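Consider the single chain below, provided in structure tokens and representing the form predicted on its own.
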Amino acid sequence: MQLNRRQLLQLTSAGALQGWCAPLLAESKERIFKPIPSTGEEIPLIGMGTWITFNVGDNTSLRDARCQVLSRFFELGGRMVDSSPMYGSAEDVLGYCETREAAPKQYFRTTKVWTSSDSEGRSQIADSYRLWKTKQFGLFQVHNLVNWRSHLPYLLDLKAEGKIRYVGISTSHGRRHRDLAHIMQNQDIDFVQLTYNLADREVEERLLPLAADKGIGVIVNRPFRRGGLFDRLNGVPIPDWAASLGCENMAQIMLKFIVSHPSVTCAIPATSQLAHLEENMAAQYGPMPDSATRKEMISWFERV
């Protein structure tokens, strides 16, 4: 029996399928890497999410799996590891793969404050911290801007104070884009993290070019709709010109086209499987689609 991928995510809650992977990356190929517009500094184009597929509780054996995870995306060159408080023990997970395995220097820390209360928010700001293990974050951001007002001013203190290094905002599912507008012509912040897909696009029309115009690093989060695009698309054929980007599976087309717009500097799918972390992490390999390609791609996807 063949399963697809969303089948095969339900399998791997359960445990089953763990530690099989495929090569899929070829050696000889070269990453490719965007610049954080405040900075210059430059990071792969895919980076990880743990919404969900970190959120395993006390249980060694999922936690270890879990470990095994984020090895992996280290080893094939992974940085940007992305959580919040809101996904139950995915951060305190992050800490306890440190304690079994020494962080990359280059790991890049990525977490959120997410209260509407000011005290709560230091608190928990102060509880990534520990859960992390570590002294300095990459980038912190305030979680679907609740509370942005009193959060981002703390936030830039302790970029200040070089505990973190950028400081940004976030949403998903398309929420409270007008709003995020307006803090990012307003604030100064290094990045904001939305949703953006085949299939969600809103953003395109204004929140993308002027992340440009600001010179704010964009960070994707939803970009498979968490498994619903593998439903649309099961069953459906690959499409000729995947070839040419180097694409051999859905994913891959997926966040080539993400990735491939010019104002995204990465995107965070999240997994908790090996094969897809190397599908993924394939993706920031090969030919990238121009703005042909890309409303090809688009077609594409409005015709299935």
Second form
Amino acid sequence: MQLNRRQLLQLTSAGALQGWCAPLLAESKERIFKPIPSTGEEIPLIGMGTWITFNVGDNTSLRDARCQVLSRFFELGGRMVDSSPMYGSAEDVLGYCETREAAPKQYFRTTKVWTSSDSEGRSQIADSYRLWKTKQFGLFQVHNLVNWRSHLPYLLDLKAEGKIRYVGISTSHGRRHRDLAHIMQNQDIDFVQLTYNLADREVEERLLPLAADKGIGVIVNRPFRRGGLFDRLNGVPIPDWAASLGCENMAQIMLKFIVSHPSVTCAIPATSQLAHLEENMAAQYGPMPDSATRKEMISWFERV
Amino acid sequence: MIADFKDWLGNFLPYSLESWKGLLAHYNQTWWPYSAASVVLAVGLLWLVFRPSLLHGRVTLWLLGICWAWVGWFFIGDQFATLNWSARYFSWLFILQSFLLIIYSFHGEMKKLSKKTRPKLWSSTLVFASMLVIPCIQILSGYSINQLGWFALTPDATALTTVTLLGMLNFLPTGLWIIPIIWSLFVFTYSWPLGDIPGMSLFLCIATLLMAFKLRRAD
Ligand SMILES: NC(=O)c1ccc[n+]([C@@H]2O[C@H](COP(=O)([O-])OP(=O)(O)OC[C@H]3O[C@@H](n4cnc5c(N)ncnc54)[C@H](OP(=O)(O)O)[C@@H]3O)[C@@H](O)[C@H]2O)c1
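Please supply the coordinates for the form predicted together with its partner chain, as a counterpart to the form predicted on its own shown previously.
The next block holds the full complex; its first chain is the one shown before.
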């Protein structure tokens, strides 16, 4: 039987191929890609968020420092960069970096529409094209489900025109999961963006299995709880099993936990530091935890 | 529980302390050397409170009105709102305060300021101190010289100096202190999760001054 990627992903998440697929992931020392369920296009496991970190206003030296981070992100094989009009000057700073040649012509530009007004939504979307200096977005999402009934059809129209490649919905902090599930069941979306990390695992119950079932890609935001998880793990020694996963620091443990979930397509940690970026990008290489190790990770985290 | 509340507030904060300081540095650089005019304005205001009279009181309020309009438009609307979208509403509040200052300058109570009132050195000294308090706290908490927020150019020092000036004129109608108080509360809500001591201290300074002035009037 020939399986396409979507079917493969669905089966994996349902547990049917767990025993077959997990060792494959666990043994690999290669850089790992995952397919976007709706098309099979492969993307790297680690992308980059821009909330707070890229909101640096007009200060040129801070802008240039962020361009360095962005440029290094691409050098390390990154592709997806996520932003939103809610993030102050972040979209503008990304456009600035593009003029400084810190970004390749083609990458996975991901942004959102975030307003309760229909007309403002249209102009916000137009602004994003102008600020990012692009004619096509990889992914456009409705931010936090705000006015999704109006924005989603418009985004789907833009997708039909080829101005957007994928369409999605985002949420975070465990908010409006019931509504999100409803949208996932009834609307034609390619991605959902939600919060998942070692401390916030509510999505394992319903949303992650549903995404696999419906062939929807999952982008994970707040992988470090806006940095709060580093505070929580401060002073905790790196566990012995981390070495077998190729993890040298807490960031890699946290990220590998997230991206090894079968339903997760990628995670988008945010950083303003080159050193942190390098730590985070190293998490896209195998080996990855199998399901038994993932359970061990959870019980370790709950103990510390 | 307090830590949870602070963390919750932090979820709405779209920028870092580094970006805030970067914004101040960029703003100071953009307006230099024209911003030196604020020193002339500050000296002028000190002279006006030193020699209280109806006309001087009125001019004081007009000059303050110009400061609030400038800060509302150029600092908050043009700069700060690019980091923090919710700040754009404050841009209009600052412009409203500037109108209020001009309208209140024709208030009947201003007439109590007569030419016969003796020059007051301590009033000018206190106003001078309030112009410098925020930059001093900023230096003590690690801001560099080019990141300081000056009176007439940035909101915190302007709000604090306004309250002091009005107190020194013994003229504190509710309509004029509400916006400074709202502003200082807003500043507190973002300075606290940022760990920005100068911003956190603004509310304390303004509230203490207002209480002191109100108590003095009650005597
Ligand atoms: N509703 C939504 O659509 C929504 C909501 C929330 C987030 N998001 C998206 O998800 C992205 C990620 O979430 P987030 O920014 O809230 O938080 P996050 O990625 O969980 O955490 C970012 C924080 O972690 C620190 N950090 C990153 N890598 C580190 C490392 N290796 N070692 C130590 N510290 C490290 C960063 O500080 P440094 O700068 O010092 O590295 C930053 O303070 C956002 O940027 C945004 O694009 C979307």
